[in-house]
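Presented as structure tokens, the chain that follows is alone, the form predicted alone.
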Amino acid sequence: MNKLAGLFAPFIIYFFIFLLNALLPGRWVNGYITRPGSDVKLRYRLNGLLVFNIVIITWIVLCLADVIEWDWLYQMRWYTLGGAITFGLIFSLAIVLPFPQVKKSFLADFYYGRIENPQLWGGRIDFKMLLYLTGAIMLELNVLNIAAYHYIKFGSFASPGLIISSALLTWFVVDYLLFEEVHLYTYDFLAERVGFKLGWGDTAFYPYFYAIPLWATAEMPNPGTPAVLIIVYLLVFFSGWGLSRGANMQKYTFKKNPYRPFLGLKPEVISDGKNTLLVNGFWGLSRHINYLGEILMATGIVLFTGYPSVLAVWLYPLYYVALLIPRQIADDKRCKSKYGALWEQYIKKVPYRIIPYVY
């Protein structure tokens, strides 16, 4: 019974969240993304965080009653990724298969997807941000429930180190939904489809796999990490985010007002008369900045662990090289092609791809 309660965990947990998403008030905005065929902006009604606080205190309340163990998810952790894994297949074919054929083969359809932005209610759901809000709550429980493991097994001997990577991976998460605006200006919204990428990449890969480096080290006891290290840890994951929130705040503020300084740095821009791109501030670095950001914070949740010879610990780091790298290319081909001679200009102007003077 407790297996089969593991393995329909995530149905029930998601659906908690749908219905939380599209039951609590939210505030209404208007995002970057047009309307098919006008010029009408999209409207998103946006309450990650009240859900997620919604979600979380109600996780509490179950343990504290005793309903479920603190570390329940942790103990049901192969079931409830079977049940993850199945939903994001199930969500997956019911959102490709109603809709026109995009690409020459059902594979690759059903991979990225047919529909850009599919919304119920006029906004009031949106399944992009949905996805991403299910995501984040699912690897926030995930998260609570390792430590709570840990922290059960090990007592005063827990590592502090395991206890600060999940801090830091809760941090990712909330910043996450404090900034849920901002992310209606990134890549995803800008040129993504909703399929199996997103669907079951949202809420079985994400919540779990993100995860990966406190699974690999929830049995271990404390590595006794030196405290100078604690602290250049913290420098490499505080740099990542700096970074990667900074870039994309950038670029937020510069997209709703061209005119308006950011952090007192004034936009300077090159632009051929129609479009206009901003070389200045954290988007001079590189033309990918954040993209160094994301990898430096996985690096820093890496080794807070205190593990760096455990190998599965580097998969959550190098997921982002892989994903990131091979975006980066796909990015600049459709800025190509998008802006033609401004791009080669732009290029001139900021000459790395992702990492200053590197690449």
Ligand code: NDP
Given for the second form:
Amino acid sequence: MNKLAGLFAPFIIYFFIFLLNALLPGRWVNGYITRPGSDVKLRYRLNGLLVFNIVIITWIVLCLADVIEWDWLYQMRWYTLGGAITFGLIFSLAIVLPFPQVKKSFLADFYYGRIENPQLWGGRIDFKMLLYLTGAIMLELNVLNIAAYHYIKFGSFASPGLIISSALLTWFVVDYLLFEEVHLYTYDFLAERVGFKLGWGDTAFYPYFYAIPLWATAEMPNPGTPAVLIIVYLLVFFSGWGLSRGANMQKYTFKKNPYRPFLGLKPEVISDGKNTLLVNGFWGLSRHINYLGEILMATGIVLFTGYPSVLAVWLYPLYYVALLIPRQIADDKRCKSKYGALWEQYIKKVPYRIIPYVY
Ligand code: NDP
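Okay, that was the form predicted alone. Show me the form predicted together with the ligand next.
Complete assembly follows, chain above in first position.
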């Protein structure tokens, strides 16, 4: 019975998130991309943080009322993972099959998707935003359950590093939801369709794979990380966060108002009369300093678990490297075709792709 509940848990949680996303009040905003064949911006209704809070509070209330155990999702992890994988597959088929073919091969269509920005009820539900929200909340539930498991197992001997890692992953999720609107200006919205990659990726891969550093060390005792290393690890994580959040906010501020200073810094630009690119601040350090930030944050989370010799914990930052290097190359290609000579000029001015003076 418990195992069956584990299998169906993601279905129930995801449906609850869908309902809350559709029914709770939200803030309507204009997105960055336009409707196909028009200059009208797509509209979005954002209420991610509210949905997140309601789901987490509901979970805590269910635990307090002894309906579920604090670490139930961790105990049932293989079943809930199975449920999430199944849900992701069903969703991917449902979002691909009914729509006209885009690529020659069905597999390519299935993986990348056929429609660009599926929405329901005039943007009340946007599937890309819903998918990110679903993945973020499920990740947070997994993080809380793993931390609870560790604490129940070790009590006062629990590893402070594992608890800090859990708190930093929570920071990562909440930060994303606080700046939900900024993410409407990212590559996923500009260039991706919704298929297996986003559908399965956000509902099965993201909420489980990102928790790997915690999964891999939840059963292990306190490694006794010295205080000085804790400070170094905090610096690694927050310097990463600063680079990533800073670059995203600078670009967002610029796209909304090209003359507005960001953190007191006036935008310095290059222009061909038609298009304009930022060349100072974070965007003058490298062409994708935000990707370096993301990798540093993941590294900080791994280091805090206190077991750098456990190879599995490194899968999380390594995945970022494997994801973000090809993504930078693809984005460069896209920008080259969009901006032409202006992009070449940008590359001359800012020659590094991700890591200043290295790559
Ligand atoms: P960017 O935010 O770097 O967006 C790239 C786009 O920005 C380009 O296509 C171009 O679009 C515009 N642009 C590029 N250079 C300039 C410039 N100099 N001036 C003005 N506009 C410019 O990349 P992503 O969308 O890939 O990433 C967004 C965030 O999401 C990053 O912080 C990334 O690390 C994070 N991310 C997180 C993941 C995770 O799993 N945690 C996964 C993937 C990304 P335009 O057409 O508008 O000009």
